[in-house]
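Single chain ahead, by itself, as structure tokens, in the form predicted alone.
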Amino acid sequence: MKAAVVSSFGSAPRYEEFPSPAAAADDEMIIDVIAAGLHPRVRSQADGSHYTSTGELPLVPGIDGVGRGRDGLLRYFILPDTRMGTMAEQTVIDARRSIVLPAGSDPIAVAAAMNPAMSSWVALRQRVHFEAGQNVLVLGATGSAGQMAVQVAKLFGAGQIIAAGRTAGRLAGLPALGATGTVLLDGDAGGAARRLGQSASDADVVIDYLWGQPAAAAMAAVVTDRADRGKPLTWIQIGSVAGATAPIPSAALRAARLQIVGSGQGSVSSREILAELPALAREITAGTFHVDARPTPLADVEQVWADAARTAQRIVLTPRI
């Protein structure tokens, strides 16, 4: 069969023969892949760079995606962890790591929408007790991600939702989206964090797509900002964009209620993430969502690779459209 197929860490995939996959037990099944998404774990996944990696090449990238089994039901799955990914004409999942979609789905939609979206419908649901009117700060709001953590956040009856992101023209149509105010992250880093405390600084819960030096000093000035400091805030790390590591200021959490929890492959269970996945996707095919996808035929993996990174469109590999 067809396959993107990653032989060097070092190298974007490229489109070649990989042998079938193969059912080896009771809750296995072959499935014809109809969309997989290209998420920014795909590309930590290809790259070796990813902490769940085992360094062992060839591998097939993709941790999720749309397709059909024997049974003519179209199903969203996701993978364990896996050198037979779903960027490919088939793959083999555990049937109980899927969920049937609602009838209308779109699989392009689907596949575009549910990893990134995921990250903080869980984090809202699984990692923290989040409450309608609650205010939210999303760090890294103009990528994929955070375009649709301010959208969850709506939907689950955020107060405020303040949006904040390094990339202008982006940042201008998150209002649009359910952003209550914005704060552009250019200049200089301590410019950028003061902007961020007076904005923020009454936020209940950040979402961070970013950590790294931008998340230290954003929090330090939320919290020097912070009217009552006694007031719970809750910062989950989702994403490091900015960098693996953040030098967190000590007087931040000593001074302030201040929690921080990760979100993400093993501090959430994978029974917590797919019993989040249904509801998920009645409203992704409901339409509820602003779902920015890119279609693009599974044969130009190679080609479409590096857009990935530079592009807000979440790029969809089609394998058999």
Ligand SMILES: NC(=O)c1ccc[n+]([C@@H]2O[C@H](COP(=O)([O-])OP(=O)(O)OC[C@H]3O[C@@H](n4cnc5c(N)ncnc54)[C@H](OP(=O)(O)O)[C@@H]3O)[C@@H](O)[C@H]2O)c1
Contents of the next structure:
Amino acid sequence: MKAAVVSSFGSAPRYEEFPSPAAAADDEMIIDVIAAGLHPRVRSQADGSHYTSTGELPLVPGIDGVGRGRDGLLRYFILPDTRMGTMAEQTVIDARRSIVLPAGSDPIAVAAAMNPAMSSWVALRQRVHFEAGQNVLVLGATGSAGQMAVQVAKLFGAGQIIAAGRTAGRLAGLPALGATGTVLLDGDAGGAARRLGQSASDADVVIDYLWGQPAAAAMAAVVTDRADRGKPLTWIQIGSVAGATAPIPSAALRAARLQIVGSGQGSVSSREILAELPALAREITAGTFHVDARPTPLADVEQVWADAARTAQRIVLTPRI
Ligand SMILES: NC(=O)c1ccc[n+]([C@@H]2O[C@H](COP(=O)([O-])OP(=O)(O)OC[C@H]3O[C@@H](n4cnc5c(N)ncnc54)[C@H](OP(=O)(O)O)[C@@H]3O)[C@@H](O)[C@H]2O)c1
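Please give the corresponding structure for the form predicted in complex with the named molecule, as opposed to the form predicted alone shown earlier.
Then the entire complex follows, led off by the chain already shown.
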């Protein structure tokens, strides 16, 4: 069969022949893949930088996707860490880590949106007791997951939704998705902190895709300008596009009722994540979210790979089109 094959961690995957997968265990199922999203996690899997990488090659990247098994049902599935990923004509899944999609689901939209939308959906459902009317700050709102977080917060009835990001053009589109305010994070650090303090000091929950220095500065700004420092503030660490570590000011943790939690595989169990997927898939299928997907034939994987880091669209590889 044809697949996207990584033979060297220094180069983009190539469209090549790869042995077809075989199902071994009872719950395993061979799937004809229809669509697989090129998420940041897939890029780090393919360049060997993800912490789960075993260094073994060749590998087929792809951590999730949409496809059909022999039962003919359209499924969304998540794979464990494996060298037989989803960017191939066929893959093998554990049926227990899949959901059957509702009638009318668009495989491209589901493959593009599930991973980025899941990040905030699961965080707000599983890592904090989120209530309608609470205020949310999305830190790093200009990427796919950040845009989804604005929309998920709106769906869950958030009061204020402040979207903060470094690119003015992309930030400008977020009020149409539900942001009640935006904060530009470029320019001098002091100015950005002042703007954040003014706009988001009343946040109840922060959904943080940045970490690094920008998150530490944002934390200091939000806490310093907080009118009621006894009001709980939950900072949910989800992504680290601005740095794997952050110099968190100790005073921020003492001076306000701030708690920092993470959300992702591990801090939320697979069972808890899977339990959230059917409702999320229904919202995607119902068209609740604006999904900016770029479907691309799998044969073009090598050419399109570098674009993934530059485009605001989520590239979705389609092995059968
Ligand atoms: N824990 C989970 O469950 C989970 C699930 C999904 C994703 N994630 C993580 O969430 C993060 C975002 O994912 P994504 O799908 O949204 O990726 P994406 O679509 O590639 O977006 C990443 C965004 O990060 C922004 N960015 C990069 N460096 C920045 C910096 N120094 N300051 C401010 N913004 C910066 C870019 O903003 P501009 O557009 O402004 O350049 C870009 O739009 C990744 O780290 C991903 O691994 C976690």
